[in-house]
Each structure stands twice: as structure tokens, then as C-alpha cells.
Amino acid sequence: MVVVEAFDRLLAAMPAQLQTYTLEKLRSMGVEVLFNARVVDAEPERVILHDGAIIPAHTLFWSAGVKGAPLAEALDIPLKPGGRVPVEADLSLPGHPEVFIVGDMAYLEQDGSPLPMIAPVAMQMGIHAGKAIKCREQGQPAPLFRYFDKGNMATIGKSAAVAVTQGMKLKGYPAWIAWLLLHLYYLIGFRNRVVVMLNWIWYYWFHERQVRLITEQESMRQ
């Protein structure tokens, strides 16, 4: 497996600590990792870079970023990059209060950058959009939004995560323990959160997916 990274680290939020722990454990599971590399183009069977050096591969995982929903292209307003509105600070549609933007596709800045498209961001948006439609109600101004950041976590292979919170670093199994339990809480229903960690427990012990693809072949098209 290749690893194409177009900065010169990976997890550029972590901290540099982290930054290297992730580094070497995908190296030691045997993945090599590209730094200052951008893929320009994929086809069925390879993956070419920007310097012209071509990977041969059948199977590209795209992990460079999310888009907005195309519904905001509708609007009659410029865009941020990735195709996000850009709202006001109580996260309401410039001149129109009585329409809320959040999640990928509202673009805020805080602190002099954009907040990132990730689902906390989403989340702190949503609960903060049902409290401002509320103090509207009550004929009150809307609350400003501010995002608060719990801090990141990012899963490497089995066993082994990072996370950052708080100024507190974990990295290794603690790290990997602590990304299961906490993605399992953010789970909507106490049935979803059983189903999905014997999920994982079933596949943890006997390597078995729970989804698998079986795809047309080639020659079988015509």
C-alpha cells in the first residue's frame, strides 16, 4: 500500500510527537508513504502523480477532503473553496436571518481560519442553530457561534490510534481504545452502539467484514 501525501508530513493537526509515532507504525505495517506527492490523475489500473511517476494500482481510497452539498451552488452568492456559504457569525444566511447554514456546507471563520469540514464542527452547528431558531422565538437575537475544539483523533490500523485533547497526547493502544469508545458514544441509540461494537469485536478476533463488493469483471460486461 501507498500512502500520497501532499504536505510534507502526515496529520499536519497533530503534534509533530504524533506526527512521527504515525509515520513509523505505517512504515513497520509495511506501507510506504509519499511526502510533497499530489495525484493528478487515476486510471483502472494506475495512479499518476504530478511529477509524472506512475503507481500501479486497482484500488485508490480518495481521503483529500469533502465538498459542500451541491444545493449551495442554487444560491446566487460566491462560494468558498469546496463549495461552502459563507454565513454569519450566529450562522444564519447573509441578509436572510430566518435561514441557517451548518455543517460542510457553512464557511466560518474563527481565530483567522476556516473551521474545518469535519462532524464536530457539524454537530456544535446544529445544536447552536436549534438554540438560536429559539431565542428568535422568544424575541431574542440569535447567539453568536463559537466552536469548541475537544480536540482530534485519528486511527492508524488495529490497535493503533493518535488523539490529542486538551494538551494531553495518546498514541498506540490507549489512543485506539479511546477513538472506539468515544465513536461509540457518538452513536444515535443504545441498539446502534451494541450492534456496532460486536461488529467489531466479531471482526476484531476473526478478521471477517461485515460488508463485502462483488463487482462485475471486465469481460463479463459486454
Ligand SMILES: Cc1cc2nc3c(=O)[nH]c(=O)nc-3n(C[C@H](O)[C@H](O)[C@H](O)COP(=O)(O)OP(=O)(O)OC[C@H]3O[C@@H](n4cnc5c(N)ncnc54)[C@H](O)[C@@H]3O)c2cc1C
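Could I see the form predicted on its own next, after the form predicted together with the named molecule?
Lone chain follows.
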């Protein structure tokens, strides 16, 4: 397996020591990591990098980040990188206090850096926008938005993960357990939590992997 990373490090949002652990763990699993490399083309049997290098490959997983919704381009205002719309501190559109923009389309800097385009930011923005609209309807000023970072997690493999929250850094098995418990907590319904937990236990002890196939059936022509 080969991981192609456009930057000079993995998991840029993580502390340096967790980045180093992730790289060492992947390499110990036989994964080759290429830094400062970009994929410019892909064919059925190979992947082509920006410098002309070719990697023979049958399976390609592409992860290139996200971009603001195309609606942003219709607002006729200068956009920030990623097609994002700069917003006021209360998430309203500059010059239009009646319009709120949240999620990946909103660009807001906090503590000198733009907020990342991730689900927790979008969820907190959505809740804030609802409260701001309610305040406006009641004739009160809309509160300012501030993102509360609960931390970041990433799994590397079986019994291996990295996590950082409120200054606390975890790696290896403890971080992996924390990742599992957190995902179980956010599942909806007690039954779903039990079923998922039992499946995880079964796969962990018996090393079974589910095979998921996406197939497309062509219509029959007469």
C-alpha cells in the first residue's frame, strides 16, 4: 500500500509527536508514505504523480478534502480558498444581516486561523445560527460565534489510533479505545450501540472482515 500526501506531514491538525507516531505505525504495517507528492491522473492500472512518477495500482482511494457549495459562486462576492464565503462574527453575510451561512461554505477566522471544514464546526454553526435567528426575531442582537474544539481523533489500524483533546494526547491502544467509545456514544439508539459493539468484538477476536460490494446492474435491452 502507498499513501500519497501533498503536504510534508500526516494529520496536520495533530501535534508533532502524534504525527510522528502515525508515520512510524504506518511504516511498521508495510505502508509506504510519499510526502510532497500530488496525484495528477489515474488510469485503470496506474496512478501518475505530478513529477511524472508512476505507481502501478489496481485500487485507488481518493481523499482530497472538501469545497464550499456551488451556491457560494452565485453570491457575487470575493470568495476565500475552497470556495468559502467570508462571514461576520455572528455568521451572517456581510451587508445582509438577515442571511446566515454555516458549514463548509462559511469562512471565519478564530485565533488567527480559519475554522476547519469539518462536521463539528458545521454542527456548532447550525445551532448558533438557529439561536441567532431567534434573537433577531425577539429584537435582540445576535450573539457572536465561537467554535469549541472538543479535539481530534484518527484511527491508524487495529488497536492503533491517535487523539488529542483539551491538551491531553493519546496514542496507540488507549486512543483506539477512546475512538471506539466515542463513536458508540454518538450512535442513535441503545439497540444500535449494542449491535455495533458486538460486531466490533466479533471482528476483533475472529479477524473477520466484511466484504462490501457496490454493483450496478445494467438494464436489459430486448
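Residue numbers count along the first chain shown, from 1. Basically, rigid core = biggest C-alpha set you can superpose within 1.5 Å across the two forms. Fair warning: this is a prediction, and the values are worked out from it, not measured in the lab.
Gly52: CA moves less than 2 Å between these two forms after rigid-core fitting.
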